[in-house]
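Take a look at this single chain, the form predicted on its own, given in structure tokens.
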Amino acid sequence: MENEIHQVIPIQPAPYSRSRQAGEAQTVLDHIVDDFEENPAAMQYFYDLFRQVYCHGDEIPHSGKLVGTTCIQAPEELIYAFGATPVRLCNGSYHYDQRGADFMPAKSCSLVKATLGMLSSDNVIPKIGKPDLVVNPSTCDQKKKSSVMIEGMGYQVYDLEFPNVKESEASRVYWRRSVREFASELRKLTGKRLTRANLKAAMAMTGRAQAAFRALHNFRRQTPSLILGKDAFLVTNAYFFDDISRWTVAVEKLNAELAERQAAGFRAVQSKAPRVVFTGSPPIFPNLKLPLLIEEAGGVVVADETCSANRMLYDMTAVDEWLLNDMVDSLADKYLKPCTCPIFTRNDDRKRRLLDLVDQFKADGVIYQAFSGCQVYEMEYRSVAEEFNKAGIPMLYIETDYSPDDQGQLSTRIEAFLESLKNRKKRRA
């Protein structure tokens, strides 16, 4: 016995499916799929996609160089034109939010903390591989300051300079120059030239995706609703990382099914369900906390004004002259002129857009989400609330973060708000 050799058995790392990230995603996805009735059959593609990527940790293949973006203001058509693949790095995981809190200020925006927490992790989910370049548009101040931190994590970062105003011709010229310089940076990264043909092909590819989104957007106008908001947000969140052509085909199939639902008189919710426009800080999987609470309580999110859905895909490029420089300038205008992000000094367009959405989608009220520490949305709340008060539109303002701890309190507030919308409709009737 004294000469017996003791064999040391190495500890095997736990599979990703048993990690906190996977558990968080699994819980939310199961809720989305199992706790709501009459899910569209075409949504199975998106349910399976999120299960493979977020719950199983499957790798996402891509072609060419991988370009990570931290904001929708990075022109993806240029990235595609150079043969690269864009992927949105904004993250909704509470696990990564907590990881980012280790080196970010306590009152930072959850979205920024989660994004940096993801990039600093050894196991980045979605599993995209290390980006060859991270494009960081200088929109909100927290994202601006995160550039140096991302560089410190070993990433190559390009700061895409964005103007603080959009009404002046000077800002338009400034932004066009920024976009052209971004094209030069992509040329250095990929070693390829930008041509009229490859940019036109890229614009056609994104244009088809935008057309599919617009069709989905229009189906959401129907009363009663044909599809729940939780599914619409999942569809647009998939655009962050999915292959664009595959995503477009899947959305077109969903639209075909919604057309059949419409013809058959199908209702996804009760006819008296309060219709809500969602705005503010973007819902990003797995943090779909508020949209899910709204629809658990009997409401339905019929439209949104956020950078994780409507603002991301609604506006299309209008080209007057199909010459290369004119195409690039038209692309730049598409990312500036229609933008309703609250980072601009003045933002009358956003208030008009919200009022239009309430009118066009026959919404009964608005829910405004602001992540704690997201100063631009917190500061703009007052001016938006004044505009809604003038128009007689009820609005509920909710300041929250990625933590699940406040769900009980938020559920009570949302239920009370939706009940007030129902009573308001009864009085009007």
Given for the second form:
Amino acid sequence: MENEIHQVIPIQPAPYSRSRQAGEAQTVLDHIVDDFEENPAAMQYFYDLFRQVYCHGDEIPHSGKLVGTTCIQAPEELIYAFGATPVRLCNGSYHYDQRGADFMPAKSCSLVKATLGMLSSDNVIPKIGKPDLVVNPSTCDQKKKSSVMIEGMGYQVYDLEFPNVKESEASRVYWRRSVREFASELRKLTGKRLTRANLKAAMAMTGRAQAAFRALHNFRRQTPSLILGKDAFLVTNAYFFDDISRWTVAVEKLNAELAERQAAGFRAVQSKAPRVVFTGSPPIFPNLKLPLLIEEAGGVVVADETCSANRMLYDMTAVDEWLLNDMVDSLADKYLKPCTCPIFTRNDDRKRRLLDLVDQFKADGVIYQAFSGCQVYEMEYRSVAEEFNKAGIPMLYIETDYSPDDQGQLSTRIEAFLESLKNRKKRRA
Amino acid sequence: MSAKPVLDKVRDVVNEVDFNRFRFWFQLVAFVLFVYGGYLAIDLGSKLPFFSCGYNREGRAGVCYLLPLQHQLGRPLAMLFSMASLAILTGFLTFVLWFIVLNKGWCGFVCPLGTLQDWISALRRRMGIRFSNYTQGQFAQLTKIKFVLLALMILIPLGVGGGIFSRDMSPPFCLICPARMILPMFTGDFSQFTVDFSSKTAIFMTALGISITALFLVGSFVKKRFFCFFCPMSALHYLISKPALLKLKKDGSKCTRCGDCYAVCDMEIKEIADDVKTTDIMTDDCTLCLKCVASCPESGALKATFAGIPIFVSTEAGFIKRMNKGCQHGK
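For comparison with the form predicted on its own, kindly provide the form predicted in complex with the partner chain.
Full complex below, order starting with the chain above.
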């Protein structure tokens, strides 16, 4: 009897590139690359990178200890200063989203579920290797509660205590202390010391990356646009796992090309294309569903207020005295004070940032994505909508998740919204 | 070539200047001028709105207004309320005229005692010792002291003139001001470093002066611009700052409240980062050193204007140049 079972031919494990997960990435990437005309040549670096990592499942080499972060609040300068490599674990894959559903209640944020799904799977894509430490800042409830689950999966988890009020002096003091404790945790992990020289070098490295991001950001002010939002999102998504110096060089090349495009009077979109500011839950590859729908429908995402792009790279650190203490305190402040995350009690800064982006980037409207189950974004919708109403700026609120099922319905809504923006523009002209 | 691009170019050069270095040299020149200018027979009068100390008899290029003000207020009452006191008014007007030009910029760029504190801070920095901060509660209490000192500086001379206080208390603020002892030392005059034993009051005042000078030296080593926090001149400035020509302006709509300006502020002024409504953002503690403008990454969020014309504006390019020296392009 037993022999019969042993005689069953074992199923050969299929290579990753033929998995459903790789297929998901492949479809989105092909769409990004092939269905749009005149992509910048310098984008090839990023297309190749995503193809290697997400479609072929190639490994990403890194140096030193690997520190996974589940949020932009974990100060990456500190991680670099200790000779470790940070990698952002926030995931955008529908495959992992379904897998992660086991851990969370039915109505939960796709991003959190996908991150848990990714960490719990045997074959983690992007193939970054097992993080030596997962830093989980205590931001929203779903991320907070993930901590123990991630620990249960066999990872070493560090809860980085993050205040949920940011205006008070108490929160500044508390956060500065949290960041110092994080530094001593990293010291334990790496066995290295934090020095003035290595922190300054780390800050110079991220500073250069931020300067490159800001330059890209500024090129997007141009009307008609020089580059599409889907490409910009891909660039900032690559920052999650790419080698920071290589990433910076690639962005600088892209900027050089955009400068040429500007000089040549190039137009990536029609001159009447409605310009959209994107806000809310972060688009992370392969879930670039909304930005792609917007740009397929003839709109263009000119700027964003999300933690997978602008919020992650925009704010820069100023230091008065380049001594260790002042550098660490200034870094801590940068991660708390300008943050427009909806987990905070008040959202005045987010509203002001959005109004400023609409004004500076000459946007015609705003598209607000909330992942169903991401309560904080859902709850802030009302106050943000009121603010835009007052300012006379049209906004479309979309509740969605990683599932591709609602694409048809969403594209109808987005097309209608963009059409109304066009009409409004015509009437005003 | 039209004038506009040239002007824009000049503006870019100014906005992207290595600000700390510029300010260091400006302060050095001002220090030399007001501490040694007297040897070149420079005399800018006795109504100066900063601590060009009158006790530095040989080197001074002008006298701090607080000295003549306290002397004038200390006249016998009969004289104080006579026509002779018109001179007090004209003196005050001259002081206001001086003040209006640079506003509190006199503190941040010219005042020799302020410059001296910056040098002591630089010494500490070079030794690798961090600076100290007040807590929010300490700040809220201590910030009132300068107004108390200003009130005393006016009331005590009136009391002296009215015969309530001894003449040995006059001029009360100068007797306790660290500039009286420290600045003359730069011209080799150490005579102020003495306790006057002629009367009990004199002993008390001069001893208090020496203690405060010692406190000044220790304080400014520990804390950036330690003394400016308590300076009655700073309080007086603030009360008359409305019509000043040099102004610090903030455009709250461009501010992200990132706190970069607060991080570099020697005076720990939180409003500079947190207040997005006030456009005239200079507070009573501000020394108008403009470091906040130099460290603001948001173009146009902070600026210094002179008679309404922007002269130094925060720009992203300027910020990147100053903060990330050499990391803009690969080395």
